[in-house]
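What follows is one chain in structure tokens, specifically the form predicted on its own.
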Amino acid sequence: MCDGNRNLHQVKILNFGSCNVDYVYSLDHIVKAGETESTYRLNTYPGGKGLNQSIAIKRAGSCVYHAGCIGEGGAFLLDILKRDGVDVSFLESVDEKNGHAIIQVCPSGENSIFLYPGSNHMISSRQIDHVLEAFSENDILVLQNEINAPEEIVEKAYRKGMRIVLNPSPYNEKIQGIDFAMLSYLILNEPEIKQISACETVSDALLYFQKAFPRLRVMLTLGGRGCIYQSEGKQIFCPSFRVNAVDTTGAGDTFTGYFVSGIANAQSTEQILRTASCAAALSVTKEGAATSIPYIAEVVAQIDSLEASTENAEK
């Protein structure tokens, strides 16, 4: 439980997110339309962007409450969250198949994913109200786009004065129903920022957000080309770290979890970006999503020894 050693004035982190079962198929290349390909390995992992990000927040050194729904076949996900020290008092069991993902991974580490939402789309207004009663102004809400009712959660959390961090992944029409003016932080990748802004380049997309939502802090991740943080018209670039990638699944969630932990602990932006980038780099050196997320001690031990990438962020 989070409250045991908690100072009354400490910021609380709530992650209202998904819990998935990840079925990871290893094959020679990502299957194309109309193609049949044999796989040479199948692994089953805990996953879901919500679960991954909660574990990343906890492994980064912060307490986090995870809210959402667990369905049939997902009991082991609850055990994994508990084992990592995530507070699961706001997770509810529902009579529905648990959400799951089918993930293809090729030898280069690239992946392709499709999702079955299942239990992740069983969140009710009653549950939302019950969960948010336990949080207050300045607490942090983390959201992704693998659950239902994200717009309702955002509106109710905004009225409470919570700081809202949205990772609009996977991008679809549900994101269009969210009022971005209610958000404090937007964490997204290059395809997502271009889809949302309808811009063709990274620089134009960042300018769009600067003009349309001047108070919104944008955290743009660019894979091997690093990341760009934009706040009040100012930008900070942080390069990525060079590693041998095995599986990129969960790298974005690792970055998000470490980023959220950093802002909850009022760290400097430069420190947050460097630590989150190192954590994400270390995560791609292992297979799986939640299972690949490093602990803060690993990040601290290796951050000064890893070499920064020289790739151009403006590609």
Contents of the next structure:
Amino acid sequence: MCDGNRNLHQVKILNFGSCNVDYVYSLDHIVKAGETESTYRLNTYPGGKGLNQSIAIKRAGSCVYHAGCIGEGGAFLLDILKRDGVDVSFLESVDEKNGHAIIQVCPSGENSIFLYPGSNHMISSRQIDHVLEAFSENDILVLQNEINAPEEIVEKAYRKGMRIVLNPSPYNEKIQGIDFAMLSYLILNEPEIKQISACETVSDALLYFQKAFPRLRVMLTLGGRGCIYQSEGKQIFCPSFRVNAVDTTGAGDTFTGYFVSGIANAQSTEQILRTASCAAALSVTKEGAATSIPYIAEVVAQIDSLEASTENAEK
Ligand code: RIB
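We have the form predicted on its own; now please give the form predicted together with ligand RIB.
Every chain and every other molecule in the complex is listed next, the one we just looked at coming first.
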């Protein structure tokens, strides 16, 4: 059972997503092709865009069901989700190595990631049908691109009238198989919006989505430059909060989780963007992905002072 506060209007949030073991290597610079570099630290963290986003949704104050697969070596991921109060009754154990990520982080906080999908690519049509049986019209489905069969999940959820939030990350050709007309929200970053739209500038890409999918709400994150929300031809910009970045891994997932929690609870767009941006900023001040996601109480306690120091720094 999903513990904690029930979401407003009884809206249920389902996240069909990945769970990864993150191996984080600290080194002086991101390794280039043909280069060999020694690292000075290795940390193992819970991660995966799916798991991170479920934890962010829960820490933002909403109930969330996480569906997917856990493989060999992934038992601690299940424990972490449970400890955070995420409902794991739709997570299945599979006979395959758990998905994992090899992450390089350099002193500026920048990262580079490669993934082994493993258990995250073991989702069956049977599991999809079984999970979706528990959800209905207006419930929210959250998806990223680290699991198999995203197009099948989108089609089946759309037929049920669920609101679908897609974070097309990491971008690859699988994304082109998804019918964007079935989506309610798209949350993506600058390289992703340019790749999907085949446009060279952000403004052209936003225009492309406005014309091609007029009902789709687009949430574009621009890292340290803020974010732009586009809905029905109108755009809202929210600046980012200034912090000292230690590790940017999981910042986008933190933003997505807080954004989803905000829409489930029918908050105003301005409030959602401000809270999600602040949560993402706080997450980069700590190491790791899931481990760096702040709780809503921390966001509320810090948002005004962080905003004031950001404004002063910009004067
Ligand atoms: O978005 C960050 C996540 O991407 C990491 O936790 C890693 O697992 C990769 O999936």
